[in-house]
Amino acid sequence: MEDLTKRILRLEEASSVLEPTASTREAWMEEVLTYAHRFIDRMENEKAFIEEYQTDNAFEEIDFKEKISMEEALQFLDQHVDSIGLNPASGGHIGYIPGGGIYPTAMGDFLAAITNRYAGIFFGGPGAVRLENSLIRWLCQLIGFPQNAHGNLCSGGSIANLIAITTARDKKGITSKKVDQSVIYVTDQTHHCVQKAIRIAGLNESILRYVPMDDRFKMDIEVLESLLKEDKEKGLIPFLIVGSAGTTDTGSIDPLDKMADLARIYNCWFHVDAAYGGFFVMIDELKDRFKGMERADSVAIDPHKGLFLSYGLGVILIKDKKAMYDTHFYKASYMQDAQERFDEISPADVSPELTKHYRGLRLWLSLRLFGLDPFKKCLEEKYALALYFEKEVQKIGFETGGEPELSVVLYRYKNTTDKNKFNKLLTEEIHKDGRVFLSSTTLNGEEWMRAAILSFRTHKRTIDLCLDMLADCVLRVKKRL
C-alpha cells in the first residue's frame, strides 16, 4: 500500500497545475485582454442586436474532463456567447436599462477575484469591510439619508428589495398571523421584483393594493389617501407604501414626498425603489423631482444602472440599522472568534448573503480613478439625448408619451389605422435590423415603444443612428403591409 505521505505528495504534484506559473499567467492575460480590447474596440461598428436563438449543440458537447487552450476558450466564447443576442455592453443597447460597464468594473473584479478578500465579516476582512462600509456612507449621504443610516451592496436591485421588504416586515412586527390583515400599496409601474420580494418574504397572503396612476403613470396620492383612511376604518394593517424614483417602464416618479407624509401618518414603511433613476438626483436640473426620497425608511439604487458598472451591484440603504440587523443577524458558534470585533458592521449581519463577492471594490476604483464629476455629466448627457430623441422621434412620424421625466421615452409610430399591430410588427423589424436595440411595452391596452437612454457609450451619434434606423423600419413595415 501507497504511504501516506508518498500519496499526498503525488496528489499536491498533480493538482499544483491549479496553481500556473508567471509565465503561464502572462500568456493567458495577454489573450484576454487582447480578446477584451478587440471586443470593445469593434463595437462601435457592430450591431446591438442580432437575433439568432437556434439550438446550438455545442454546449452539449462540452466534455470537461478534456482541456482547451485559452486561445480555444476564447474562439468558443466568441462563437458561441459574445456575437449573438443583446450586446448590454453596446452603446445601441437602448430597449431595457442598460448600464454598459466601465473598464474599472473589470480591473476592480480582477483584483477582487484574486486577492479573494472576504468582505462578508469585519473580523475577516477588516479592510474590505472599510472599503464597502464607507461607500455605504457616501451613498446615504448623496440621498439625503442621516449618518447613521447603514445598508448593503448586494448582487442588484432584487435583493435590494427583498432585504428592504423583509426588515419592513419585521420592524411593522407582521408576524404569520397579521399576513392576512397586512396591506401593502403598490402601482401598476412597481418593479416585479418587489412582488417577488412580497412572496419570498412570505407576505404573499397580504393585501396588494394596486393604487391608480395619473396620465404620467405616477401613483395618485388622492387615492392612496382614500385607500389607507378606508384600510384603517376596516381594521386592516396598512404597513408598506412603496414608491419609485424613476420606474423602468415609463421612467415615472412617483409624489415622494407627500407618500412620505401618508406613511407617517399611517404609521407605514415607506419603501422607495431607485434601482434605475436614483443616481440623476446628483443632476441639478432634476434634483427636486426626487424631494421626498430623503424621507424613505428604504432606498434601492442600482450603480450597475445610474454608474454605469457592468452588471452585479445594487444597493440598499436603510435609515433604521437596527432593525436591518435585528431581521438579518444570525450567529453560528464556529464564527465565535468573528463576533468579538464590531468596530464596523458586518455585512453578512445586514443581508441574506453570508459568503458574497467582494463587489464594492469595482465602484470604489472606478470613484477613485475618475473622480464623480464624469459621472454626473455622463447622467446629464443621457437626460440630454432623452429630451433630443423625444423631439427628433415626432419629426418622422412618431407620437410620444411627453417630455421625457429621466432618460425613458416612449414613442409610437401614429400615421396607421390599427396602431397596436403597426407598432407590434415595427418592433420586430427593428429587432432584426438589430443596428439599434429597442423594446416595447403595453399601456393600458396600447402598444407602445421605449427607448431607455442609460448607457455610458450611447451619444448623440447613436440616437442619430437610431432614428435612421426607425425611418428605414418603418417603411419596410409599410411594404409588408
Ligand SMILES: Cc1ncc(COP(=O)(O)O)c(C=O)c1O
The other form holds:
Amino acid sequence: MEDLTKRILRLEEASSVLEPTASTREAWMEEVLTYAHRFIDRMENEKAFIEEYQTDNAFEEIDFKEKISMEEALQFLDQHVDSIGLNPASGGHIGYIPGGGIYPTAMGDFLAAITNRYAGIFFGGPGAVRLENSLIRWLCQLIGFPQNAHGNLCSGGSIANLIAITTARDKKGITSKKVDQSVIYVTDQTHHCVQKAIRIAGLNESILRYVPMDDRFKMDIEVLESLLKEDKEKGLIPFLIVGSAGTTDTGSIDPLDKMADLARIYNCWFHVDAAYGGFFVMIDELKDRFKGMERADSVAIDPHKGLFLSYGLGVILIKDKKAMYDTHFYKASYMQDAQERFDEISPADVSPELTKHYRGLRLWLSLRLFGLDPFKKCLEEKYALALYFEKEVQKIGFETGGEPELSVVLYRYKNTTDKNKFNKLLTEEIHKDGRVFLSSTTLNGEEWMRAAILSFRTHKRTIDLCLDMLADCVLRVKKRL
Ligand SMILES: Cc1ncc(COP(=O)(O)O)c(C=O)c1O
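Previous: the form predicted alone; requested now: the form predicted together with the named molecule:
In what comes next, the whole complex appears, and the chain from above leads the way.
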C-alpha cells in the first residue's frame, strides 16, 4: 500500500497545473486580451445579428477528459459562440432591451474572480460587503430613497423583482391561508418576470388584476382606484400594486405618483419595476416623469441595462430593510462565527443567495474609472437618438407610436393594405439582413416593431445605418409580395 504522505504528494504534483505558473498566466492573458480586443475593434463593422438555426454538434463531441490549448479554446468560442446569433455587445443591438458591456465590467469581474472575495457575509468579506452596500446607498440616493433603505445586488431584473415580491408578501402577511383572497394589480405591459416571480413566491392563486391602460400604455389610474375599492368592499385583500418605470415594449412610465397615493390609501405594497428605465431619472429633462418612484416600497433597477454593464447585475432597493431581512434571514450553526459581527447588513441576510458572485466590483470600478457624468451623457444621447429615430423613420413610410417617453420607439410600415402581414415579413427581412438587430411585438393584436436604444455603442451613425437597412428591407418585402 502506498504510504499516505507519498500519496498526498503524488496527488499534489498531479493537480499542480491548477495553479498555472506566472509565465503561463501571462501567455494565456495575452491570448485572451488579443481575442477580446479584436472582438471589440471589429464589432463596429460587423453584423449585429447572424441568423443561425442549424444544429451544432460540436458541443456534444467534446471530451472533457482531453485538454486543449488556449488558442484552440478561443478558436472554438469564435466559431461556435461569438460569431453567431445576436451580438449583445454591438451598438447595432437595438432590439429587446440592449446590453452593452463597458470594459471595466470585465476588469471588475476579473479581479473579483481572482481575489474571490466573499461578498455574501460581512464577517468573511468586510471590504467587499462595504463596497456593495455603499453602492446600494448611492443607488437609494439616486432614486430618492432614504439613506436607511437597503437593497441587494443580484443577477438581474428578474431576481430583483422576485426579492421585492417575496418581501412584499411577507410584510403584508399573505400567508397560505390568505393567498386566494389577496389581490395584485399589474398591467398587460408589466414585464413577464413579475408574473414568474408571483408564481415562484407561491402567489399563483392570488387574484391578478390586469388594470387597463391608456393609449400610451400607462396604467389607467381611475380604473385602478375603482378596482381597489371594489376588491376591498368584497372583503378581498389588495396587497401589491406593481408599476413600471419604462416598460419593455414601449418605454412607458406608469402614473407612479398617483399609484403611490392609492397604495397608501389601500395599504398596499407599491413596487416599481424600473429595471430598464430607472437610470433615466438622472437626466434633468426626464426626471419629472419618474415622480412618485421615490414613494415606492421597492424599486428594481438594472445596471446591466441603464448603466451599460455586461449582463449579470440587477439591483433591488427596498425601503423597509427589516422586512427584507425578515423574509431572507436564516441562522445555521455552521455560520455561528460569521453571525457575531454585524457592522453592515450582509447580502446573504437580505437575498436568496449565500455564496455569491462579488458582482458589486464591476459597477464600483466602472463608476470610479469613468465618474458618473459620461453615464448621464450617454443616457441622454440614447434619449436624443430615440427622438431622432422617431422623426426620421416617418420620412421613409413608417408610422410611430408617438414621441418616445424614454428610449424605446414603436413604429410600423404604414403604406400597405395588410399592415400586420407586411410588418411581420419586414421583421423577417431585418433578421436576415442583420446589420442592425431589431425586434417586434404585438400590441392590441397589431404587429409593431420596436427600436430600443440603450447600448452605449449605439450612436447617430448606427441609427442612420438602421434607417438605411429599414428602407432596403421594405423594398425586399415589396418584392416578396
Ligand atoms: C422592465 C423590465 N423588467 C424586468 C426585466 C427582466 O430583467 P432581466 O432580464 O435582467 O432578468 C426586463 C428585461 O428586459 C425589463 O425590461
